[in-house]
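Form predicted alone, single chain, as structure tokens, below.
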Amino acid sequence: MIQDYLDIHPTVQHALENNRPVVALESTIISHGMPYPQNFETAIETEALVRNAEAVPATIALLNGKIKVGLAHDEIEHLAKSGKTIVKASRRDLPYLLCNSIDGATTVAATMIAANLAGIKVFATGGIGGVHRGAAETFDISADLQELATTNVAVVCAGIKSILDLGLTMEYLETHGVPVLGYKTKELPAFYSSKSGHSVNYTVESPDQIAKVLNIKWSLNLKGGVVIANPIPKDQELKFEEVNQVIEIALKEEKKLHIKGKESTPFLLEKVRELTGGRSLDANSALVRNNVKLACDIAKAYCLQQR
């Protein structure tokens, strides 16, 4: 039954069957994270980075009634040009969208689900979702967190999106037994900035060490993912204080316009881009590239440990 809805690209399938490193990539960042043509160029460049690192990229999306694991260039371009007209697809959306052959761009949660179904263990993204600011009133918590609690996929990211409540998100992850590993850092990175004022659970110094943690966790049947928090390069980051000021302005406008649910994050990210004169978009591209490189190294180390 799963095979009726899962379409794995032959290149990806061959790599998985031969214990070659594969890195999953989401598609919401293409359709909702950046404007065209930067979204298309970034997606193609990201896949090239994976191949140059001697791994196989598997960009994931819902197209023509299938969960596609590995996309062709024209499919990526379709997502990029269609932009926000493409449905943002999380766990709850998958059955309906597949039933009605509606195209969808996968969030972190949906990408984790698809990667797990395909047998991919490492996923690179920008930042994970989490507990929204003001969640005590709105109960707005990203489905990414519940997926991390249940799905055996490692997520390499630049921490938690800084528009969110980082402290409450860390508490939620702790409650559900999801380790947050800082790559060569003790401080949790906050997406655009390497600073946050919060600590990671543990610091890891090498991709090999991370791969060993993944192997041990899943060998012990400890279900769920692992967050690998990889700070944005210093020369590309925005100042922590500036980001917070900009986010406060964006949050006030969001509240004024009564924007809620899955429209919240795209609105806030776009507002941050506008208020920083596009510098946040440049930072976003830089941190994605940085995460992809680390994810490739982890995937290669993980494969070596399976031999």
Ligand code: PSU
Contents of the next structure:
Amino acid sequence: MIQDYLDIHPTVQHALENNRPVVALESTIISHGMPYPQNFETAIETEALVRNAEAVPATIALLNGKIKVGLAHDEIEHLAKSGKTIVKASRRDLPYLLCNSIDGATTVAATMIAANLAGIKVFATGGIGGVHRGAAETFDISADLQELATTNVAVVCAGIKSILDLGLTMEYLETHGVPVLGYKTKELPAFYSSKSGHSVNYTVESPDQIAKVLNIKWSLNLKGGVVIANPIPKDQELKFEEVNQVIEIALKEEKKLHIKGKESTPFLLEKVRELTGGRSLDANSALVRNNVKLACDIAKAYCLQQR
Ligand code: PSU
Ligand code: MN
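Return one more block: the form predicted together with the named molecule, after the form predicted alone shown previously.
The next block holds the full complex; its first chain is the one shown before.
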């Protein structure tokens, strides 16, 4: 039954069977997170970085009625060029989209599900979804958080985007037993900037240490993921205060246009890009590359510890 809907690329399958490092990559960031052609360039560069690190990239999406784990070049191009016409697919969307062979770009939540089905332990992305500002009224809490509570995949990200409520997101993760580990930082990074004023739960100093934490968590059957918060490199970050000002404007605009639900995150990202004159997009690509490199090192360390 699972095989009817799960299509693992032979290269990915081979690596998994031989305890070789594999890094999962999401596709919402391609279709909804960035405009063409930067989305395509970033996705291709990202895969190349994984291969250069002697690991296997597994970009994940719903294509032709299957969850595809590991995409061909032209499939990535299709997702990049189609942009927002591709359905943004989170946990709730999978059954209907697969049933009707509707293509979908997988969010962090859906990518974690697919990675877990395939047996991939490490996933790199830009940012995770979280508790939105004003969630007390809107109830807008990303399904990514619930997925982190239940699915055994480590997610390397650049912290939590300040379009979200960082404090409430950390509270939610605490309630669900999801550790937030800062890579070489005590401060929780805020996506475009390395600073946020919030703290991570613990600081980790090496990929090896992170892999050990994952091993211990899952050996003890403590189900769920781990967030590895990796700050954007200093020379590529945007100032926290500047981003915050821009986000305030974007949020006002969103309210005025009555944008909500799954359209919220893509709308805010696009507005921030516009208001920063494209600088947020460069920062976004830079932090993804940075996360992918760390994810490769964690995946390698994890494989070595399985021997
Ligand atoms: N953050 C980004 N870029 C993105 C996303 C988040 O900087 O593209 C995407 C991820 O796929 C994440 C999703 O899983 O947005 C969260 O959407 P929502 O808030 O609707 O759950
Ligand atoms: Mn939401």
